[in-house]
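First, one chain by itself in structure tokens, the form predicted alone.
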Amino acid sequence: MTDRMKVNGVLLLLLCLGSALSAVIATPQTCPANLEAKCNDASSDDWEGEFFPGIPKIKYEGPASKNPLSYKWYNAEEEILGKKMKDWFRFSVAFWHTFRGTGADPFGAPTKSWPWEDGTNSVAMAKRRMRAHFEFMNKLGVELWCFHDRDIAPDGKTIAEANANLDEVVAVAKKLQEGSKIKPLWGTSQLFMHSRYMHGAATSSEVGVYAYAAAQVKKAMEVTHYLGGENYVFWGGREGYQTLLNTDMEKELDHLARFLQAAVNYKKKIGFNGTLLIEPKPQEPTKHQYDWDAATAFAFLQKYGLVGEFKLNIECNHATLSGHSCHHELETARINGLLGNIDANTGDPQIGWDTDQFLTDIAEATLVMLSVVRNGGLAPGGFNFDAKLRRESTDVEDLFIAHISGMDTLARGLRNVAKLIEDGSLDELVRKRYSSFDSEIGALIEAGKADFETLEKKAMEWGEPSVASGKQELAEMIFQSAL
């Protein structure tokens, strides 16, 4: 072999090696994002690995499908009752349960440790977790998400440090949102876990806590606005009391109203056009929370002149704890013009606390969708899966299966409502039940023009009134026939 041939051979070898190296560099990381994988740091901005390498993008396959990683009833683009299914629901992933849920309960330690977690609550871990979250939403086909400030970023020793941590993680979320339709359905502040909030936040007996809570809400509202969020939620988990013996209820309610008014003022100041939502809950962790149910929250808003500034985020499990059905709470909110959002979950009637289970009861889902359809939808609100895996469900795959099941259940509910409306029997039954008010005197009553003298004259003229059957069993039969 001549020297020239040797040189050409070496050059060819170097060229091949260079091409191979370029291909390796250009190929995105596809290894699983667990701590043992030899991948780049998932918290870095240029990392392109997969957190769910064994999970495909979830697609609609129809009711006959046996694939657990597919939609059987939820077909996002299908039009029902004049809207696409995705627009009726506006499904949202709850960051705190899906990515911060550990499986712990009041009697047991955590049972879950996802492969990408390193056991810390560092900013780097928060960034890594945010990337997992966006991959999850992309594969699930969901465009909205909800968060508490302290779920997505670690707290700090000072407000300034906490805000800096939040800014750093939010910058990652903002970048991940680019080029996609993903954005927050709503944000909120975690004003219940830290010991400073043991007496409440806006209802705390300590003015320093009140001010701290205001600063935290201010920042969380700014972040929600920056990310394009459409709503902001107030859940007063500790806005209540354990005993009235040491509580000035009037003062606390007044303070809470002033806090919420300040939030309204700041929302307008920064140009945030999102809806402010109050989430009723009767108790747990406090003995009595001031936003006990939809009716109580409405009365509070009326008293303090806040109607028109707030709507309600109804959670089905909270309805159960307040002694109501979810349907009752939704209808109470709806008829008062307050239905803004739904936390889609359910509880267990045999367990006395807020279990946050995924909704899988088709009958309940149908009742929920009856209210949503009557409301004309929920936008700019939606359905947020404030629900968590059971303590014993520990596979990454279970995160997808739970959401698919919840989405399919509500989709079946919507399809059932369409059947009920098309059939018309239930609406006709209700119409006939109140048909006596279609009379002349009935019209006067509903117009507020029937005085007692007029009604007394009619009562004497008619004599003993006849009372028709309520037809409850027929109503239930019609309803069940649609399921």
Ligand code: XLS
Contents of the next structure:
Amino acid sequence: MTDRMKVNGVLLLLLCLGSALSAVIATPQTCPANLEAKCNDASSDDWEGEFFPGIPKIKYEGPASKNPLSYKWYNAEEEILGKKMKDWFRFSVAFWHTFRGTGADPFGAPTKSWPWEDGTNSVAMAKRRMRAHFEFMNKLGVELWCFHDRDIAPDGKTIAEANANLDEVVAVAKKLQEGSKIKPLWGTSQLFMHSRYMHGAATSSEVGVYAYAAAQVKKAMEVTHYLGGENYVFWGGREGYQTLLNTDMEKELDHLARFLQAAVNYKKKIGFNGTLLIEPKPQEPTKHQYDWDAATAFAFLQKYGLVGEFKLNIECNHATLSGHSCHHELETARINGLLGNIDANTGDPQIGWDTDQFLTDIAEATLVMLSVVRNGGLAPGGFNFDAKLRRESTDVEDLFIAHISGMDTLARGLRNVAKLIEDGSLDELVRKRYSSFDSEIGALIEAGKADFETLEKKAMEWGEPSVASGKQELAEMIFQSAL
Ligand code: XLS
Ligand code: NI
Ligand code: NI
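Could you switch over to the form predicted in complex with D-xylose, since the one displayed so far is the form predicted alone?
Time for the whole complex; same chain goes first.
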């Protein structure tokens, strides 16, 4: 090889390297999502590229598809019962489960190691995580998300520091939302993790904690409003007691009501038109939570004159923990004009806590959708996937599969409700069952005009009433045939 040939060779090599380099610059999406690739500064705010490189935009492929990364039943634009599927559901990703769920349980360490996580709880990490979250929503085709203040940004040593952290991350979210339809379904504040909340937040025995919680809710409402959020949730995880021996229940409930009233006032003051929602749960972490179930929450709202200011966010797993079915809780909320939102998840019949699983039971989904259709939908509420992967599910694609499966299950529920309504026989069975009240005396009763004397006269005239079959098995048969 002559010297000249060597020079040519080196030039060629440089040329090749140059084009390889420009190829890398032109296609940054294969690089930075994985921290191990070390091709971007981990603390950089300008995190570019894909976090889910192998995952395409999820599309509807129909029930025959075998592709796990496709919708088989959820077809966003398809009209069912006069509304697009996406408008019936208004699906939302829960930031705390999908992006902060670690797989840890009381007996074991975290199991997830997502490629975009650097193991810190820094503001830089929070911003990068937010970008991952937006890519996730875009690929899933979901336009709503839910968050706690402390999921999306690190806490601070002072309220001011925590607020500043939150502002930094919220600015990133706001920017990512620009030009898209994405916005929060609801925001909330985490008033249960920090040790200061061990006796509760609005029901703490310490006035300093009550004030701290108020400051936290004030800020969380402001950022929810700023991001265009449509609702604000109060889940009182620690608003309850462990023993009544050391608890003034009446005082605590009064405090809680004052707190919620102050939230109503502040909402109006800042011009936030979102719905305020109470999320009932009977227990866990407290032994007894004050907003035990929908009926208890309704009684509380009535006592304190808060009806009209709040609706309910019904979580299916909480419903079963309170000894009801999810359908019961949804109907209790609906008939009282309180059905505002659903935290879509399910429990495990053999486990007695909030396992937060994605709903896969089609019969259950059909019952849920019966209530939602009767309610005319949930807007401005929606279905928030307050659900997490099992500890043992550790692939990035599992995050997608879980949401797709949950969405498809509820979509099947809606399709089944359409079948039931079209068939009409279940409605007819119920109508017939109460048809004796279509009589003149029935109308009097329902109008509140039938006194005991009138009824006694009728009872004597009629004699022993004939009582018809409840037709439960027939109702179950009709229901099953729609699944
Ligand atoms: C916990 C609750 C919680 C709320 C938001 O059981 O479901 O996740 O939805 O604070
Ligand atoms: Ni919830
Ligand atoms: Ni829950």
